[in-house]
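A lone chain, given as structure tokens: the form predicted on its own.
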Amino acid sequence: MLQIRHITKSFPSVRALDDVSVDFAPGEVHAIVGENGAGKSTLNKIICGIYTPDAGEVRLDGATIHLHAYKDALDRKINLVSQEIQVIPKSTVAENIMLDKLDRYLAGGRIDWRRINADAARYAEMVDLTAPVTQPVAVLSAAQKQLIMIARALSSDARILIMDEPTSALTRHETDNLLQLLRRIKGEGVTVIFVSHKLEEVLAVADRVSVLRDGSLIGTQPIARLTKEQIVQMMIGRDARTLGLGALTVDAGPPVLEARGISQTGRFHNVSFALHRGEILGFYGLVGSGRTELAQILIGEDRKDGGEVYIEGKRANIQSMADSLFKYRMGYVSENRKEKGLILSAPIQTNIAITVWERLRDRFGSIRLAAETATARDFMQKLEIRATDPGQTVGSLSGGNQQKVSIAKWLAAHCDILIIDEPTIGVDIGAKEYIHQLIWNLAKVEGKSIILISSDMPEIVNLARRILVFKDFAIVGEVRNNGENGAPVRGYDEVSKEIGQYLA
């Protein structure tokens, strides 16, 4: 048994938990949610011995211990899947998961590659991990990397395993096969603390559940007394609202970008689709089915050998993100917000106004904080940004907020044309709310044309009208979900049937 007691952690200027109290049992799924910023993450980094707590203690087995370092936990076998990605990219993937371990292979004074592969190989078959153990993790999709975290903590023998966003970047047949594997080392008797703004994962996984609101817990239940909405209302204090989007006029004149033949060795043959202007067109798939690395090529992050992009009907030489993006006025809106879309350790400032610099510079050169500042301020307030102000670090900001920013920036640059790759990875459900209004209201509104790429089907369903469903670096389908002459959009159950059979 693993006890929280009266905890309790402030930061400056916040208290990120006030007075907590909650009991893990043995062998038992128990879930912590809560919106961005409710104290999640802190209650794991106490548990884990990464944050010490200013008042309050945890127990173990009934005895309060004393946790100064992650490896004081790693010592009792508590471990943690971090919602950061955490890996070596120059090292093989056996290496990031058997990184913690490689004492145990030392014979001779020499480390048994052989048996380190092979154990690893193991442990990755469990997470349905298909990447070479022997293949480095840089080269890796951010669901791949995921998949190496959750698997190097599962070679640990972890009696207390606490999963901070788990399946964020996975797709829902590997979500499946996690949720499968939790099932199984709980009946083994390891605790699972289990964190997701995934209600449905909650629902489908969790014995218990406690609600985080603001660093208070508002209640624990057994999971079997609580429907989706009475998990919202203690989330937010309020019910979840039903956006009702319904249909999206297109324009119907020539496409606003248009792919002809996209051609890559090894990936991709005659590959072709339009985006019109007013359009969000869908990007639907298994990870690694193409969708992500279509976009790199379109903005000229990666090459094609044959093919042709054009744009407002003239052919386009994208040859990187900046050809995309000062000549065509095309950004993209990373996955991977934390490794490639934000600079974490820099303020807020000069994350928006990276893409605007020139425009910003004075005649000799500098650029003008003044006119950074105050352009970041228009779009914190656009986008209802939460920070004490514009020089605060984009790294301590919560997940919704950072996807805001990442958002903000390509937005300052007046780009006619977004790609925008999981947008809600990581956010909780008021935020994810919010940023579907956003994505909604720049289509809609403002007249951009929007390439969503989205692992979560309701997402897509409820956003795009137009979706290509993408296997084997292939379109291998298309779904229209907008209604003939104005009619409302099909129906969810009906529209995500037609994906499926697609991927089938």
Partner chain sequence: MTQREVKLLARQTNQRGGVGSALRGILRRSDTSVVIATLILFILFSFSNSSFLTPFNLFNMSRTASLYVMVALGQAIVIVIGHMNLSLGAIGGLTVVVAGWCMDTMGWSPWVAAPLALLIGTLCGMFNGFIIVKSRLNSFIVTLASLFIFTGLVQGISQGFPYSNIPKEFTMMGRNDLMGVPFLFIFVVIVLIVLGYVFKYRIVGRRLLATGGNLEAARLSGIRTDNIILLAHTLSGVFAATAGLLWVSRMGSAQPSTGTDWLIVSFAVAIIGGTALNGGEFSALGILASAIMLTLIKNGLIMLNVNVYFEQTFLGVIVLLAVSVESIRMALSNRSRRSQVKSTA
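For comparison with the form predicted on its own, kindly provide the form predicted in complex with its partner chain.
A lone chain is what you will see next.
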């Protein structure tokens, strides 16, 4: 039985945890939820000995324990599956699974690879990892790497298993399998501490849930007593704003962007679709189904072998993002904002004004710094980007605020067509709702034409009135939910079921 008692932890000028006490029982899946910055990670790190608390104590089986490093936690069979994927790319699956216990397989100064591979295969099977254990990890997908990390923790016979967003890279099927696995290992008396943004998963797997907000424990409750809405309300401390998502025009007038017969050898074959003014067109499908890959072709980042793209009825020649932006005012919000969307080391103003420097020049061609700052301030205010000043580096912002910055640069450039790829990955619930509202307003109020790429079903069903379903680099179905004036005529369940049918 793991207990934490009156834990307080402060960092310079911020109290990350304030008098938090939680009991974790053996054989339970205990979910910890809260917005970004609520203190979940700090709590995890204290349980794992990565941080030491300023006050309070951690008790294991009634005795106070003092952890000074992660190794101390490991010695007590407390294991962490962290959010970041930590694998050694050139080593095999088996090596990566057994990474922290290779010394157990020493026989006469040599490592017994056959035994490692056999043992690793057992754990790989447990997490439903299909890749052969002798394969190097580098060629695997993010989801498979995540499964390796989980297998690594399982193979340590953990008594307490902390999982920090373990499903962020997993597909639906792998997620279901993982949840099943968690149910099984809790039956063996393991305590699973499950941290997730995805409340559906929490509701599906957790026995009890503890909600943190601004470093304080709001409450610990058996999951059976709570609804999703109640959890959200505990997390954000107010009623969850339900979107006023009403009518949105669908295919009105001539198309703004039209793809005709796009082909790419080995991938796309004759793919066509049209996007109209003021609509949000959903691209739904699993990661790797061709949604992002098609977007890459549209913005000129990837070559197409056949077919044409028409913008405003004219044939468009887009060879690069520069063409896309400067010739056709088409913007792209990357699914990977940290690596592809933002210059994290640069200030907010650079990241917003990067698309409009031409416009901000004086008559001698110098960029007017005041105008740059003003542009940034303007969008910081409009999009409620929480930062001290436009000079603050983007890397120091929260995920939600970073995402707002990466959208702002296209708004600054007056882009009429926006391709928005997975806008709410790694964004907390409050910011997620805000971003949904923002995307909605861009289409509804400002008449922008938006392609929304998402694997988040509620997100796409709420926002898009027309959804293209992708599978194996083809559009396998079009789901419409527009009655009179584009207002939704069917409920979430019905629409999501239809999408599911196309994917099956």
